[in-house]
Structures are given as C-alpha cells and as structure tokens.
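In structure tokens, one chain follows: the form predicted on its own.
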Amino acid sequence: MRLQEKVAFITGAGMGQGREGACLFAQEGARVVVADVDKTAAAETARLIERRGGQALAVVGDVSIERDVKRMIAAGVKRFRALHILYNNAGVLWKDRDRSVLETTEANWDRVQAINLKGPFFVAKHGIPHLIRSGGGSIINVGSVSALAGFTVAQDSYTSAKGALISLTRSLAIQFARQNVRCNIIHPGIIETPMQAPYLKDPAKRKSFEEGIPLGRIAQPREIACVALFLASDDSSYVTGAEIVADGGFTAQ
C-alpha cells in the first residue's frame, strides 16, 4: 500500500501502459482519476479498478486542450478532495504521418506536439496549485528513448516533444523543490502497447526491434507502471529532476 492516502491523475489511462498504470496505483490504495479522450475505455479502467476493492473517477477530454485539462483536474479534486501525483502518460506516435522534417506536415508536427508536450504543460500548470496545496506531490512525465537517440526512420516531432520534455522535468523539479513537489521522467524503450501494436504484428519486424534490445524481448506495460509506482511513491523522495530509462539496455549499447 505504498500510495495509501494518495490521489493520482492520470492521463491515457483508458488502455495499454497508462491502464496498467491506473490499475497499480489503485492496488497500491491510490485513489485514481483515470482520464482519457475516449469514454469508453476511462469508464471501463475505472470499472476495472472499483471491481477490485479500488475508488477511481473516469472523466473524459483532450490532454491538448486547457479548458479540458482544467475541468478534468477540477472533478478529480472535487471528488476526492485532495491531489498528489500526476502521472503525464497520454502521447500519440504516428509513423504513417510523423515522419522527417522533409515529409511531415505542419498539421500533423502540431497536433503530435499539442498532445506530447502541451498536455502535460497543461497537466502540471493546473495541477501543481493542488500539489502545494495538498502538502505536496510528485509529477511524472512519459519521455522516450527517441529523445535520446537518432534514429533512420524519423519521427522528428515526436522526438522534439519528448527532448523537450526533458528540459520542462528539470525546470518543473527545481522551481517546485522547496514546496515538496518532485518531477521525473521515465524513457521507456518499446512497449507490448496498443499504440504500439500496428508496428509490432509483422513478425518480421518483431524481430528485428527484439534483436536490437540486449535484454532480447519488448516491455511490458506492468514494468513501465512499476518504474512509474516508483516515482509516484515516498520511496523514490529523494529522486526529482531525474530520467530513467527502462528499455532493456537499448541505449545502453
């Protein structure tokens, strides 16, 4: 029960790694606020959770968008009358239109900035008020190996997202220090993940990712939310402007 007492909001937690995520938590004795843009998948998160003992809140908007992030941090409070972490999980990577700089359109850099690095902008500008006043709290950010290495297939605003990413962790971890809010950042390499799903069913190319990872097999969700459980608890207190990659020695090599 190392989240006993705690409130956690969590955001694409309606499937994959931020479910997972969602439903340790809880496990844990968080209480959760499970939101994602699809309603369907935060009811029945939520639905997962209450099934086993655990109390969450599904509410449901658009991580790009303030108003959205605002009232969705609001419920949670209302709800369960306190805030403790915030756990910046929802992100999108679309290879099909996130390409080079040469082939991506304005639109689609836009839109996968709005969502990877405006949401949790928009996370920890009307969330941290309730950290401090909650006597504090820990914020963890979703990076990704591909902010700390280049790759042949591009995926230029994704990756900008995620190095940008880093800089606002350090930045969120040094101005909050002193009121008891901690800020980290997990890079996980590739993840057994709907979002990653479309890339992973050509055996063929299954392969090739496991052979280039030294620990020779994909995460799963469940040591990515472990890494998350970690920060989010008061066993990581003294850790805050850190990154952590879990993705099995890949840029290790």
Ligand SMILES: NC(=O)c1ccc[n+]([C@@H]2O[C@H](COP(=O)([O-])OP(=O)(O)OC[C@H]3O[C@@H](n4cnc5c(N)ncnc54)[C@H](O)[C@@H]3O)[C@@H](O)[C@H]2O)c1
Given for the second form:
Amino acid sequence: MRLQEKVAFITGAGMGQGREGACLFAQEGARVVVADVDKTAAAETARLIERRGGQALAVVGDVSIERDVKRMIAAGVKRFRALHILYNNAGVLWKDRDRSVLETTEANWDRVQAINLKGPFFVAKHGIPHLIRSGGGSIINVGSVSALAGFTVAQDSYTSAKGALISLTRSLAIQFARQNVRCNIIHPGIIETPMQAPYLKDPAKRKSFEEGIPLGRIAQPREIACVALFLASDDSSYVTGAEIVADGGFTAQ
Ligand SMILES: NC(=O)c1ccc[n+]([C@@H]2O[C@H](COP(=O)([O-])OP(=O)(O)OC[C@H]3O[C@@H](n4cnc5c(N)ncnc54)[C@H](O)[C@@H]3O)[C@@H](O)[C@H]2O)c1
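Cool, the form predicted on its own is there; where's the form predicted together with the named molecule?
Let us now look at the entire complex, which starts with that chain.
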C-alpha cells in the first residue's frame, strides 16, 4: 500500500499506460481521478478500479483546453479533498500527420504540441497549488525515447514536444522543491498500447522493432506503471528533476 492516503490525478487514464497506472495506483491504496477525453474509456477504468475495491472518479475533458483541465482537477479535489500526484500521461502519436518539418502542416504541428506539451502545462498550473496545500507531492511527466534520439522516420512535433517536457520537468522540480513537490519524467520505449497498435499490426514491422531493442521485446504497460509507481511513492523521496528511461536498453546502444 505504497500510495495509501494519496490522491492521484492521471490524464489519458482511459487506456494504455494511463489505465494500467490508474489500476496499479489504486491497488497501492490511492484514490484516483481518471481523466480522459474519451468518456467511455474513462468510465471503464474507474469501473475496473471500483470492481477491485478501489476508489476512482472518472472525469472527461481535453487536456489541451485550460477550462477542461481546471474543471477536471476541481472535480477530483471536491470528491477526494486533496491532491498529491499529477501524472501527465495523455499524449498522441500521429505518424500519418506528424512527420518531418518538411511535410507537417501548421495545424497538425500545433495540435500535437497542444496535447503533448500544453496539457502538462495546464495540469501543472491548476494542480500544483493543491499539491502544495497537501504538504507536497509528485508530478510525473511522460516523455519518450524519441525526445532523446532523432528517428529516420520523423515525428517532429511529437519529438520536440516531448523534448520540451524534459526542460519543463527540471524547471518545476527546482521551482517547487522547497514546497516538497517533486517532478520527474519517464521516457518509455515502445509499449504495447492502443497508441502503438496500428504500427505493430504488421508482423514484419513488429519483428524489426523487437530486433532493435536489446531486451528483445516490446514492453507491457505494467512495466511503465511500475516506474510511475516508484516516482509517485515515497520510495523516490530524494528523486526530483530526473529522467528515467524505460526502453529495454534501446538508447544505451
Ligand atoms: N506506447 C508507446 O510506445 C509510447 C512510447 C513513448 C511514449 N509514450 C507516451 O506514453 C503516454 C501514454 O501513451 P499510451 O501508449 O498509453 O497511449 P494510448 O493512445 O494507448 O492512450 C492515451 C490516452 O490518452 C487519451 N487522450 C488523448 N488525447 C487526449 C486529450 N487531448 N485529452 C485527454 N486525454 C487524451 C486517449 O483517449 C487515451 O485514453 C503518451 O504520453 C505517449 O506519448 C508512449
């Protein structure tokens, strides 16, 4: 019960890594605000948690819209009376529309930035005052290995938004350290989630991805949720401003 008495706000918790994190956090005693733009998905995650005896509140909104984020956080605080963990997990990877700078439209560039970078800004803006009021807390941002290495198949808006999140992570870590608010970032490699499903359908493509990973396989969402649990809990009480790469060794090559 590493998160007993804690309240966690998790974006993109309707599926993939966010759902897995929400279920694991609840299993460890947290009350979880399940935030997602997909109403059915958010409700299903909350139902899964409640069915296992946990407490959850599904809230629906778009992280790129400030009034949505403000409303979702307020609903969570109203229900659970505190907030200790902000898990900025929501993100989009649109390999068809977000490509090289030479091929990407301004509208697609902006939309990817709005969800992947402005979302965490709004969550930090409206969430941090509650963390401070609760005596401190943990912010977990989700980057990507693509922020650490350029890829031959470019996703330039995604890559640069995730890269900017590293800088935001360090800035928040330093600004709020004296208020006992920690902020760290996880860089996942390839994880088996609905986000990757269209790109992993082709067995040959999947095999070539796996061959490029030293551990020889694509990760399960649980393997990232466990890293997030470490960062959310007091097990990481002296860890702030840090980047944790969970990529099966990909970037160590
Ligand atoms: N899957 C991977 O291989 C991988 C690798 C590196 C980084 N990541 C990052 O991990 C995070 C989680 O990815 P995933 O693979 O679980 O993705 P996913 O697509 O499986 O799930 C993302 C969730 O975010 C929600 N979402 C999307 N846009 C939103 C918005 N505007 N407002 C609120 N919710 C929104 C979706 O409805 C969905 O429930 C993302 O930030 C992603 O960029 C994923």
